[in-house]
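A single chain, nothing else alongside it, follows as structure tokens in the form predicted alone.
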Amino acid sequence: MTTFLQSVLNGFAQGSIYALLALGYVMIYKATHVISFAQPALMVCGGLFGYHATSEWGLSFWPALIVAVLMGAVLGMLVERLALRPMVGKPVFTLAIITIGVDIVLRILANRYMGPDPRSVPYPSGSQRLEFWGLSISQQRLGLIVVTAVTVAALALFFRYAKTGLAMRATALNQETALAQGIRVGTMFALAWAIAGGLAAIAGTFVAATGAGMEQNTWIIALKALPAIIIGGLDSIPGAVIGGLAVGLVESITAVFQPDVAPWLGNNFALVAPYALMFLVLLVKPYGLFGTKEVERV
């Protein structure tokens, strides 16, 4: 039982990364109806922003995290303004392809800065671990879970009570109606990308604070958030959180128990498990667990 609970705890920590990235995907999709494939690059750049703030500016982890979030938000706004704003009105498929190009360009630039060696962001308590009820978790992972919970709560309050948050919700529901009500839709697009960039920076900074640090192939982590948004629903913010945590839990539990319970599935099946879960969910709920079913009149 202890082994199972430990895997669940580790899954929640890893799922927090996926949840933050999935929230970024959903933010952009709700505002622009475009799936942004630039999130891996935004995560890598956010981690490097945190690394630069600690190594070059001498900041500790938490101030560096704030700097990384601000710089990630600015980068997200620049991507929207320079790469996507000129393409407004083009087919959604075209915009999605552009985000792939943006991802490639940003990752090339990040890799040139990074070089062959991992880049790590030092966490205040280092490798210290918290022990309770026979379970163990690093303070870095505990901090990740807490920050994710606070971020999700802040976003929920922002969209429920803030005037700008309500304007973003209105834009997501109907852009033409929002424009007719005087809402600056273009500004809402930029804000969605800024929030996505900030969320990716949080995820990237915490990834860089782990033992392995930020490496040139770390961007693959962000691809795990794609099953998360499909599971939760492309346009559902609660679904993004639940989907991200579900992916982390399935990946962690599978990695621990699959070699003994189902060795015939082969090695490293945990890497495939999130996609298997996505397939099973889509068989039952084609629009995801919390996604909005589209109805088209013919």
Second form
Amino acid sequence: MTTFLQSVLNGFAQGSIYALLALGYVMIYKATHVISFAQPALMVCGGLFGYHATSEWGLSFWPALIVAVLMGAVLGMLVERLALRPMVGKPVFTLAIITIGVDIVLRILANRYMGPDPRSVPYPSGSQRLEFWGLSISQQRLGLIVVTAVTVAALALFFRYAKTGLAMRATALNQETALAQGIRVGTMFALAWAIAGGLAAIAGTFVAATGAGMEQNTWIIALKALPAIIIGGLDSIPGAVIGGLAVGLVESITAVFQPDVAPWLGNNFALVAPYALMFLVLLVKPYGLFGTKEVERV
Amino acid sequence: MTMLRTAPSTRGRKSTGVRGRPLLRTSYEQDLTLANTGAKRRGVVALVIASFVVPFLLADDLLQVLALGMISAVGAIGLNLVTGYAGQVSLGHAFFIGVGAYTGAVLGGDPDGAMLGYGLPMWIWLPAAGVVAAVAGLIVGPLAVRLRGLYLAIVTLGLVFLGDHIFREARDITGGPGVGRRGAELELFGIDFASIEPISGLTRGQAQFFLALVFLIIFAILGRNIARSGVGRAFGAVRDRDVAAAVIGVDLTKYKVMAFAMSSFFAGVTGALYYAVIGVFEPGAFSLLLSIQYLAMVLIGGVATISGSIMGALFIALLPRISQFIAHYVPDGLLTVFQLEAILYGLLIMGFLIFEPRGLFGIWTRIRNYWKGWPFSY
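For comparison with the form predicted alone, would you give the structure of this protein in the form predicted together with its partner chain?
Next comes the full complex, this chain leading.
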């Protein structure tokens, strides 16, 4: 039982990373109806911003996190401005493929900066662990869970009460009507990308703060947020959080129990378990658990 | 060649002859013929003849690059059928190519080797690779029917990851990561295309070039015929507006599944042939990167055109050469050749989509139209 609870706890922490990234995907999807395949690159860049702020500028973790978020947001806006704004009105598939191009270019540049060695961001309390009820969790992961919870709450409040949040919701609902109401749709797009970039930077900095650090293959993590948004539904913010946590839980529980329970699935099945979960969910609910079903009209 | 026999239908030729206006079409048959203008007919013949001369002019290593490019073109045509013509975005092409490659390798592989192999001849393993991949496509098909647009893109992406896992774990078949296995034996009509010895006067590069060229011609005509037949037009209807297509009586389920199966057949053939020419390959080859490369071929070449797929595939195959060339002009230590190549992929995908969405084919169309109107620019 302790093993199970421990793996749930670990999955929860890992799931927070996916939830942050998934929120980024959903932000962009809701505003522009595009899935940004550039999110992995934004995460890697965000992590490297955090690294740069700590190791080169000598900041400690929390200020570095804020710097990384700001730089990530600027990067997100730049991507939107340079690669996606010229394409307004083109089919969404085209835009999605452009983000693949953006992702490749940004990641190569990030790898160029990173080099072969892993880059890690020091977390203030190091590897201290918190023990309770026979479970243990590192301070760093606890920090991650708290930051995720605060971010999600802040976003929820922003959309519920802020004027800009309302404008973004209006843009997501119907661009032309929003334009007619005097909302600057372009600004809303930029804002969505900025928020996504910032969220990716939080995720990236926390990934870089784990023991392994940020290395050339770390971007794969961000792809696991894709099953998360499909499970939750592409356009649902609670869906993204729940999907992200679900993916984290499934991954962590599979990693612990699959080698004993179902060894025939092979080594490292946990890495692809999120995708298997995605297929299962889609067989039952084609628009995810919380996604809006498309209405077909002739 | 079938193209020559069917192209100028008697009715079509008569009407152009009488009116003396080569682009005037008076019947649907004329519009749908394989090569619907005289210039196209002559151009294709000239191009095919030229392709048969090329191997005698180029060095062997470049010929192999071109041969692999032509084999990739078959897969690119396949991806274009499902993504370009039928509008079903697929990021899972690498999975189907992998299925084809391993089917070919198992059926045509060395029976005494460390991995599973049955040593069957090429005329069995090549079609079988296509068929098994097509069956895999049929299994994915039903998901494709339920999902649309970007949901489908992500699901096919998941397919690549699941496939990657299966390929890594099925060590009897694939050899596992870091080990890999040999592809099928490349031997047709008693000619060993992998042999280093000259084959009836031809070097290996030349022989493989001819083999790839013949397969490309067969599959290009097949692809073009699918595209211009009723099936192809149904694909177009599904792509443009699937609800409207359903209303006018296009069976969505049937055509979406069909598009996936056909595209997977092409992918399977490509996989088996490509890795038979390459020799040794490992499971890591069938990653997301491969899917993106094929998507790049389609986008850079031209969406929903067969000749565009071929141009795109050759362009991508030559990209390493091009980036080696450009690398001379990049300041030392800025980017390695591999990084340069990868960044070119990204920039080309973005650049083409932003500035020339119709790809290389679109550039060709513009050149053609310029000369059609010459010396009047409008």
